[in-house]
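Encoded as structure tokens, the following chain is the form predicted on its own, with no partner shown.
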Amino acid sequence: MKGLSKDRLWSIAVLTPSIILIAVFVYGFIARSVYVSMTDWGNDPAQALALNPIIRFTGFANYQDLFTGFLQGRFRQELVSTIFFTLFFILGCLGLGLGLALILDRNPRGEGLWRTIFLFPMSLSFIVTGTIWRWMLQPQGGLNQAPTLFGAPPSTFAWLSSTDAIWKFDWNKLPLLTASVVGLVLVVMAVRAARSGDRTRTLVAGACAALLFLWALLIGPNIKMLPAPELHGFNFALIGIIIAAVWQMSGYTMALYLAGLRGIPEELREAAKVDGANDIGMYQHVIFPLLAPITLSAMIVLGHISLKIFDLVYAMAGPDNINTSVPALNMYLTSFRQNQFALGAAIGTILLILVAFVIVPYLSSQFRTEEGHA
């Protein structure tokens, strides 16, 4: 073949056979998912394990009963769930991560030894952690315990099984949330490109977020999606599943912080100093910058963690406490304890589009920098 040399060929021949069973056993199968996403298998329980099931395609039917049914709103108090997971996890092991690496670049007595202690959380499986955390949060356990160590008695707070919840919203007003939300992130990215000199984005990122807060002015309020109001909020019981997956996955954020540290060169710490800077403003405007990258890599590999989580659910909270519950285990038992298939694929596709909005944008970014530097 003309154009093709020897090393090429070589290549192509290795690499076709990866290629295909990725093509085959993971996007065939994502597609094969969203198709039964978009069946009724299941639904009829006669039908659901027969050998030659009946199966009719509903469209987005079951997509519009997670959002919107009468019987789904456990999917739903998962979603929100997910949410402030999310956002408290990264938060979590963004913080902590970022404070001991601050700690360790300062070269402490035992160095090595303190290292080895905060990464290895991240050795364990989430089903060990699970289960070691969920002796110490039971209602006898380690954590209610600690202040009869100072004479003061033992807590009685309920971690994994409190029914209490705050920032409660009514799920019918989640397209006015939604909307106002994009709206406020359009407009951050309308400022940040006039400030850039971007013309056209600011013209665009403007007039998108006019027209959202036009629509959530006039439009939204008169959505309902469901019949009657239905509040959602963040459970107390999440709070002790957030600290164990906190425990566990800090360490790693830990050590990429330490490893940015370290590569940050002596010189440019000496020339802030003699710029005048004093420690706090040299880590607010040397090293907190070079740290970005770190950071958002850390927040893309946390978010895509903190989405799919469902063993140390699972280990900590067991598959029925609906107050823990996230989709990932939802997905499970719709799928293997229900047989409703349809039903759990369509949970699966979602995870998959949430874990596709926080990955996509960043591997677009990395590539179009590869781009610029080639």
The other form holds:
Amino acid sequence: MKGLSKDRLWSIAVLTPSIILIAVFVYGFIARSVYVSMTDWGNDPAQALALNPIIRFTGFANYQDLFTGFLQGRFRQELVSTIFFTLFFILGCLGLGLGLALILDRNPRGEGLWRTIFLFPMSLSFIVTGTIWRWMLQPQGGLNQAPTLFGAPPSTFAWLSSTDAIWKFDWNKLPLLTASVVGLVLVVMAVRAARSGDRTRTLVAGACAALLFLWALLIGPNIKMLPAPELHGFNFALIGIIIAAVWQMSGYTMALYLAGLRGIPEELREAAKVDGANDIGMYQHVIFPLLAPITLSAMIVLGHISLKIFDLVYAMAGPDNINTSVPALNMYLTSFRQNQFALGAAIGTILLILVAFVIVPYLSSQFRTEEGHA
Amino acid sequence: MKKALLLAAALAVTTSASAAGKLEIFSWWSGDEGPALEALIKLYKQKYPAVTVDNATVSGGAGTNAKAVLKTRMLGGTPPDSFQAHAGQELIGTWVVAGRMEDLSSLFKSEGWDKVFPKDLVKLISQGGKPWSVPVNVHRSNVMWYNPAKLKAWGVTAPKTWPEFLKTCSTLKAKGVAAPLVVGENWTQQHLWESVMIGTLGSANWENLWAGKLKFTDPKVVGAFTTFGKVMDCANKDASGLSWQQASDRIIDGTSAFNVMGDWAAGYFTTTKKLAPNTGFGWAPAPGTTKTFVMLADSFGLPKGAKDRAEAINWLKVLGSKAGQDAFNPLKGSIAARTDSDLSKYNTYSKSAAADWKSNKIVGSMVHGAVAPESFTSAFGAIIDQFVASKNSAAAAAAAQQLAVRAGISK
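Okay, that is the form predicted on its own; can I get the form predicted together with its partner chain now?
So here's everything in the complex, that chain up top.
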């Protein structure tokens, strides 16, 4: 019994409770939610809250309803909004955070104070941030009054209540759009593989891209998901929420970048200077490449925050504003106000899959590097 | 050891309390409405001094938080002894159809409530011929508020029908009023929709709509949607950023001429804004709804499996009594559901509403849960939002019809 030393027994004994708890309360409940999402629980109001509800298994009917159902246009707009929100939120936080970190890295006077000021918003909850920014973005107040300080007429931009949108596309074209985007990524992969001389990879990626494009051109346009065109786009009312979210989280990316910048050994900078690099060159060829892993981890953290965002939107625009709504909000309303538990579980499952898209590749890459070190 | 003793002591205290009688009242009446609830509890305690009353209030507008807590408790098998719900389908469509409420027919008979509550009201709180809740107060949803001095300055009067409203709207627009009508966030738009529907279709058709006898896709309803679209063209563009109070403020400051809102606005105007009725603010039934009282009510029901059933029934008796309703309503700013209430206790607006309550045709409000279950009302908001953006009446009507089928209203 060499494998069961006292230490080992101890560690097993200590870990077992948490393993069991996680198995039940995380994975068990995920499995339960996925199961519920494939039933009709709540579609019949009389059964939703009954003592012993009759629940039937309906397969993917709820998912089909969400993506192609006549009544679920709100959910589709939310998916589109989430994608735009995530994109601008991450770009905003990374850009602003990096900018602030670069400024602070030059050791300005009162650096500690500035660092605290920029990091402070992160200590607030999204509800507080949302309430503050809701005041600031009122139609007749806050930000819209700012131009009057310089004698200009007040702005009339409807920060949170605009119903205008840009970059609209028809939901029926979604298969076509998705195929084109994935195809383009595959083409890029093929070109890269060809450059590094990996022949099989080039061929596989190229063939997949060609197949996708063929499908997109020949079959894609004939798929009709909805009876009528349904336009979804980037709504202007989201801009206000993105600003608030960036305000809250850019301090966090600043802290990450600052730590990264401070972690770059002075010798490297000196060596670059000796080799004749000017400031721009040094940032471009020495510092930014070293910050790449930090950008990745910041993107992961920000990405899953933005996909799950709920409280900020609830506080800023209210639960019933479809122009600014997000899937998490819809899940809450569907499950706990409309008592449509199965449909709510389906939205939750879709959110889980979206977050998994962000987290799993990161986890697996982390895992791989750890194995490599060991 | 010490802990165990403490625990035993705590248990002893609770058991002794339950021996003397206990009652848990679950509501969302906090803040402004708190004193009104306190008045009711005081009345209850005078009658049943031995009972310990546990006021379990969960704050949050229109009960959004309270309803979520209630669901958890009901599903968890620990229902409160009596809980607040909007009278009508909000309670019936959620809890009665699930078989979790007790019917109150015998209570209505023994207390003689069938005679003092208007027939239309009893119909709204009944399902299968049995009443399910005791209405405590009544609010009117179809009121159009205006600023009398401003209307005089503009030279217009409160319109009586929706076509007349549209004419007044273009007159006002010509005079430079950018938004003659003010609306706020989504639910206030649903609130307006309901007044436009009743004003255009008439109260009988409105009742048919919720009885499933008139389809949303009927040309009449589609036409009413079109009217609603035209009415919305008179409204402000920054609606979704405004609360109903902020929308009401625009009537006072003269940015807009009209606002359709429930009669809690009267309380806001008199108490918060210190305005006198008839001079500081004026009101009329929403266009096309003269002689119709669109009502919503807060009510209490009796869940199956309530721990202190006898005390809860006594509580319901207090709620439905003349003394209970007269203690509660002047403080809450609503009127009594009973037709025999003491009008001297009420303010000018409430007196006029109470007079209408006795004489008008009573129908239920959709957005405040009287005629449609939560599953309909909550999802209907998205249809209104889409309609306001697209102004496509046929599509909105078709979507509403699908929703009605899903919610079990129509087939």
